[in-house]
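The chain below stands alone and is given in structure tokens; this is the form predicted alone.
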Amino acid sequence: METLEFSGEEILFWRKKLLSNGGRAVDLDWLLDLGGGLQWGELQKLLIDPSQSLTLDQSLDYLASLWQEHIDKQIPLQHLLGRCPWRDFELEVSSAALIPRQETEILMELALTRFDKNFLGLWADLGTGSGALAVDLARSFPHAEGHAVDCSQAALSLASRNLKRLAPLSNVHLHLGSWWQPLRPWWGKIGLVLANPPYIPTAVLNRLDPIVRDNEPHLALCGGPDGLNAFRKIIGRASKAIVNNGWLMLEHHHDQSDPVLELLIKAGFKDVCYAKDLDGIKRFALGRNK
């Protein structure tokens, strides 16, 4: 890839000018990093000493055009670049699936605290979307067999591309369908299940930030009147699909911890507990099959 050299003063003037027209500095700095190759640490040094020169992977004019499109049309920068860093890899992203969120990384961390890399059983990622969790599960548990499910063919195609590029030797099967239905042949054999299902209540959907509401699939956002439709379907059949003592781990909305935990308890799960996100909010529900 061709690199272009710019003075520190030129980059900082460009940054100040763009921010004067709107947008958040954190987002523009993210674009400079992922789109231009200027890492956050390098930018901080530049703010202290603007006299140095730096190389970028793209011209400032090109990055400015992406930024303007982001501001004018409220399109996520991840969609404009077609990629997004997550955990220790970079995913292809598109409007076919949700952009992977940082808090969902904790869901993976919760799995890693209960299973080591020698896990030999079956895992499932319900509602795989971009395949973020499926990729990480495949890389973290190289000896296990994985199953990634989504009801959107476009999302499943996106997940397939990410798996082929980031975990090419993994034993992961992709299934088109709704939650447990495509996995019926493996019911009673699955030892670990992760899911980040749609959980936004219908009435809240139109109040979301336009950049989310107008660009990410409502199929992956809307969870019905109370946001819990998908949780009822997943938890309702989980005890039949998961092995004895196998784990179900779910991400939910910021105010849904109590009802999701109650669903797990009523379904007969044991060791039911919650985990908090990066802001200290109860965001994850866990339970072990009886």
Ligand code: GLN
Given for the second form:
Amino acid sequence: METLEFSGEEILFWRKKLLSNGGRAVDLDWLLDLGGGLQWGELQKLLIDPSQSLTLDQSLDYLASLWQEHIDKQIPLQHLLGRCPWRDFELEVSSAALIPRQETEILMELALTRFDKNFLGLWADLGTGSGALAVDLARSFPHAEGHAVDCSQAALSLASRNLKRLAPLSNVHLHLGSWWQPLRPWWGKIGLVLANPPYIPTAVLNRLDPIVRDNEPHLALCGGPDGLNAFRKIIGRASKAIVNNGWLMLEHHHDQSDPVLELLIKAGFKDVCYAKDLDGIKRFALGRNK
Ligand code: GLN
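Let me have the form predicted in complex with the ligand next, following on from the form predicted alone.
Following is the full complex, with the preceding chain placed first.
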């Protein structure tokens, strides 16, 4: 049985050696944390005082093999581990859906400033992917009824596993189909809708970092020639599907705030506004049905 106890010096030497062959320290430290169980704070203590020994969850050899695969084949660490922390839980992730991004956590926060845990209505997550938003909505609004939609069966299966594990008691229905179409029976009743649809313009897709472009589903990234195809479809039907005064909250690309807000205004939405991401970029568009 391989020992998983390592001296501080051993861990720091290992880290320095791997980084000398390329890659970012922030990513290797993420792997040490998620894969090895060495939290960032503990690593900082080790950097100051390497004399202590620590027990890791995995061997340094195993973690090095994952790191090498990440560097050589440009595969996201999240795919190699099959996991990704998001908000206050850890999702199963795979190439079936987008790896949940940090900025999308803000979309959830925008919902939480307008709805509390006693929300009794219906919510929908359009283009649920891994189910990140659906899981958080289900955990945040335990008395509500949820509907998560995706046009990929592989993504829905992933979302279903995440929901079963992370929100086992929730009342969430999964639907295979395009945007509003599978939700037709609930049109006019939905009180809160979140979506992080594909919004990268086709021409920009090829210029994305290869680790994103070559590993994450184009279905979840590509928003058509101007990146706005999904917004036209979602906003176009939103006033029929959402209840009066219900909210639609969307994530979009860094330069799409004006056109997405305009689509919302043209669709007759009120209280239309934007919200910024952690870099101060207008990244979210919100509006309320009349
Ligand atoms: N934010 C993602 C990225 O930069 C794209 C997400 C999306 O298209 N919805 O890769």
